[in-house]
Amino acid sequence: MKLTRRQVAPALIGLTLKADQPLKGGFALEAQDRGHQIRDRAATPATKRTIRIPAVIVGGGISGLSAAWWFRRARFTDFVLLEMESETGGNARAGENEITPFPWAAHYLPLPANDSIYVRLLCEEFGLLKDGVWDERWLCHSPQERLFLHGRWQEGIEPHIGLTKEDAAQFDRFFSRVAELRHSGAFTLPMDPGLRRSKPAHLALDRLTLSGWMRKEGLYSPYLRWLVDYSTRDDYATGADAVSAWAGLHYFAARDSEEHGPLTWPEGNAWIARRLTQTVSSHIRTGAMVSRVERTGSFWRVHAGDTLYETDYVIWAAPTWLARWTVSPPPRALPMESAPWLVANLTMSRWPAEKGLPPAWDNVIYGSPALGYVVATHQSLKTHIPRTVWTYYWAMSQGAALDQRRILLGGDWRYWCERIFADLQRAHPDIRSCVERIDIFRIGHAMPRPAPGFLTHPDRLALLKPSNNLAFANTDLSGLSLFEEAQYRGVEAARAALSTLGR
């Protein structure tokens, strides 16, 4: 998707590369007004047509697309997928300029374990996995990760420069405990199978914060605390002081200790989303904002723009919290916050000077409030890449989500450019002279925050079960905003619908 004048708000001149070269850019993919129309129950167009159809999917992110994909695999074609935006993908969308495609949020897929059946099926269908061998074109090239620490870059994100013997011993103890949890079988992707066989001691972790668990374990190394806090901000937009210990440890224990991936593309997970979209394109209606879903007798009425859909089954793959304003009767309130994020794509006229290792795919700055950046051209096989695009991530994790959302939406484009430059200057003092354009995507409700008690909360568990021919399928039900969880929720909802509809 190329940025258009409508999608990028024009930026005011004020930040410059050189005196005669103003920095370009603006806000991209702004959709807050449409979301607030749903919240405020704004007036909707009069109904012009009514369509009778057995199944309706609301939401075209990965969970909704996965539900549609499973319908197609089951040769069930009597459904429609309604998406509010002009394209599907949700947080797995992408942009493109004259240099390269680039992601707007989700940018990789870890290699799935053998028990991640749905993900492996998808990878086989899309040619990523053939006869047990991964297509090396999409395996992340080396160097994969680096960390800016003590004034220079080191390989990998786990700190190893300047550690004391006690720091190193605490890293060993932490990963030993993680290995025990991994071998217990309680931490899996998707999470449901592991939760079902979890022992009380594992479930008790959901009553603690991760930092509280670390104190009990005597793990206080500042380097270890930083790594753990960075990891939970990365996956949950929540620091270790506020995230469930179960969720925080799941980040480390649910995957193999030896990662041979991940799979990645210049456009990130939009590569997958676009292929999912192609498989079910005839069933997708974009620009179809669902304003009301109501139970009437033996069927559901779904209002989307000027069209009314009468249907036997609804799969709600949009964020679950939206259903409280849209679905009648309203479902239980999901007991969680949704965290805001800022994603910026920096178009680079040249590479900055480096101190230490050359650029990696994923580049992280120790002590930064943000999460670093990935290089969109990293997978290129060209020997000379004079210009590139960096995708910069900032999870707004400090404080209440509502307050952070106000900060995110309150700052203008120049304010956020200055904060991005100030952060990157820690590792790249000449960064201002390297960037020619910054396009910023503000995501007000990017992902769920799994606080203590969320995963075992009875209201969350109740929403997992389809009721009255309505299934909730968004990844926020898992509390884990991961591709594997989104796909699993979508497929399980589709299976429930097919069973109910007798297909």
Second form
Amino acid sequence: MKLTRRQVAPALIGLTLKADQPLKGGFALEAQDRGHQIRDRAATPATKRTIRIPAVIVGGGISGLSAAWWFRRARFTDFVLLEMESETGGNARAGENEITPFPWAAHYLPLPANDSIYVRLLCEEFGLLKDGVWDERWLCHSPQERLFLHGRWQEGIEPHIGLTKEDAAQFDRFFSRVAELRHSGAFTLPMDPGLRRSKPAHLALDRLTLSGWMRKEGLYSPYLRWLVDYSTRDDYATGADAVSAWAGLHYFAARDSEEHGPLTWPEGNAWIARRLTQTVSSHIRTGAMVSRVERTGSFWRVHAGDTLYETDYVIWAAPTWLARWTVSPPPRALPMESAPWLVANLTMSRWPAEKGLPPAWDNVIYGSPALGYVVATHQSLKTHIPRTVWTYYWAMSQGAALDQRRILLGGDWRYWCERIFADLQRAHPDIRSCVERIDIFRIGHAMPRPAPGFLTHPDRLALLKPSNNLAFANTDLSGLSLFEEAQYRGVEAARAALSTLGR
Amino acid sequence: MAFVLFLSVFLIAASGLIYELIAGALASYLLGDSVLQFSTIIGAYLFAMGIGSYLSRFIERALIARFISIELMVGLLGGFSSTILFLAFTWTTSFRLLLYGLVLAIGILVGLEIPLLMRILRERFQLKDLVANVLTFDYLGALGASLLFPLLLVPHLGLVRSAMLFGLINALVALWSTFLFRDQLPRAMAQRIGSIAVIALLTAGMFFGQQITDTADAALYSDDVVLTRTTPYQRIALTRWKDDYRLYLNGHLQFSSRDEYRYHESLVHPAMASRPGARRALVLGGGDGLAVRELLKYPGLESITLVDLDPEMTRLFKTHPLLRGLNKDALSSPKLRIVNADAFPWLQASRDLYDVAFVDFPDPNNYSLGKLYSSAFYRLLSRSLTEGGLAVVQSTSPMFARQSYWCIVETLKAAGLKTYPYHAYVPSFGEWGFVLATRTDWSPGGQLPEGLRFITTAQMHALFEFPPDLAPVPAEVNRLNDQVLVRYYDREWREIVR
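Show the form predicted together with the partner chain, please, because up to now only the form predicted alone has appeared in this conversation.
Zooming out: every chain and molecule, the one shown earlier first.
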């Protein structure tokens, strides 16, 4: 074989991929083209049949499925759920290979507090909660979390290696402020009941960024700032510099500090989504892309492919910003950017060499631009697991969401593989020789970014109320892309529909 | 002549650097933190070279003879440096002391070389040419060595033989110098014989070097290694000392043939004697077949299911003459069904019921094994027992890991089982613990088979008595989502193991 200069030069300075076997994989679940057909008002197929049905749910993610689940619980069966993709689940979809199932996005459910009534109901129905006891099988197994900090792994994500006394004191101060907020009862999941109890001082938190709040509180420890920034990137795809302090603090204040959770499954929240899907499967129409929703007289005409649904009530559970392109008359715009994410599933032919702590469920690298990785085989009952899948998460939280989306879609598969390796290599120098396959899911519009002002924005508040027999039900109305919110919005929309329809 | 002389500068510079790199690499392999190791080794070595250069002023006569002696000493010390360090790592506790001692010694000798050589060559060249040439070849040698070391030597020769190869080069330079400077050497023949002796020693080392470090490997086990197998699941090693055979899995002792009967009789007989009607038995772990050997003493048993992860383990103990002798061919019994599977998922999928179950897993020293001691696992175990069925769990030492032992008891209770803890003394393990668990009430007793060496009816009750130093201590339940047992175990054994 003759080597060309193009091959030799990079090899000499060590720039080529060092993998033992050629790396396989590609982009998965690509939907940009289909999604943009709506935006671009592409021609839609001629209507072949018209179906008259009392209720239509648009979107089969967690909120749409939860609306359908509630309809079934209420013994209401005159509805369909329209899903654009070939499979329901939305951000709670999963893949599977010969090693294990693995999540494509959402992958855990924190143990619900007592006021998360719908979540507890769901957990009891699916056997996760029996007589007040959580099923150990699906609680996250030990060891749960580790953080790569100063060249080694430590237990837990809260940094504790190399902290000065002042750092430690700042952590204490931060968490005692959080405890005060928690006891106020203003921060709940779902967020609505807490909002009703909120005092002006709590609502004022929505007028500044989390970083701004920390400066005001005199919290400047770099470790604390990292933890807070990591948390808001993880839950809201927004850094502490841009996120509403109300949302950022909600992350910490809405959950009990003594939880022994979360619930998690190899396939992530698809475990729930698939069970929800089963309970309502006869109502689901997949591959049904809704191109237009028009108000005509006293009912709605919903165009999905070659089928026209004439319905009394529409539950819009797809992303709310999408309704601007589809629904007529168009609703107000949701005053929030939607952030892009990258989720990669790394098929590992072996585990990297480990020093110190064993792999945990959630593994985070301090100072990384991404969020770390979750081990899909972590909940396996086996003692011997030679191969595994890592789900690697990257919330693209810097700058404007639009720019980040350009970067996400502009980079080719190899580029992203290199970025992922470069990040993981800090904690795992031998990572390249362990990975045989990388499948990347580029989610252009993964979740809303709750910037300051989102909470009390009049447009958001207006969208919360059903009008003209159309209820918005997507999580993005909450600004917090969480399972609890998605389910709550779905169930509340279903309840509004049932009361309007007189069922 | 000039070129030949400068070639020796090149060679001794290269070998000097190689010894430094070897010490640095070995230190970072064995001690970790490569930045620290390389920095301190390089610092110490350069400092020692400075000492050597300083000391060169005190050598006033017979420069060539001294140079040759120094070459031979460097060859010997450097050539055997990695061997010495490997052996020191295995056999002594003062690795660091020896490491820096050796680095200083070699550094001093190497530091003497160049000043001496320059003085030897002083009459043949002008000072400016001499300094320029010697230093040029010195640095070139360093470049050669630093490229050769990571690219060729480490991957192909290993550290032991690389050191010897360069020791040989030092010795050859010495031998060669005896010819080069023969008119200036009064006792050339003696020097020549010395050089040849060193060369012979290093050549022998090149051939037997591998065995020297293998000896070090074997020393990790204190006895002769009879058999080793590396399977996808574990490393199996069998050792022998006189008539004592010991089985190690991943370096952890599993049994000693001198006293394993105490362990396996204790595991099996208290439960079996009390259930004369038992027909179906389950053994989880225990691929050595020693528990099965004890079970086969009960003719009433109709079937035994043995679940062990590693097929190589059960194959060895079924076919190897020595091991078959230990378990009395238990693994060939027609009553036995061997399943090679991971126990937790296997038990979860199994719908069979057993009258007795024996759980003989390795100690819970990591989170993977800890799952097999969790309340979720024990609930499955309980589900697989018949009404009145008994389970016995090997539960580590109530003496050395007291809280771990009582944690296992608590965990069995949390799974809804009644527990009957007991213990026995096994000399090679120490005081060892078991827990008998069942859904009904139970008390020891019943008919024991003939020919037992440890358990007797009279003494069986005593096993269930716990002296104050083994008595219960508070412990949490070990759950999949909160594996306290692995933390207890790690802490308790760390307090004991030196």
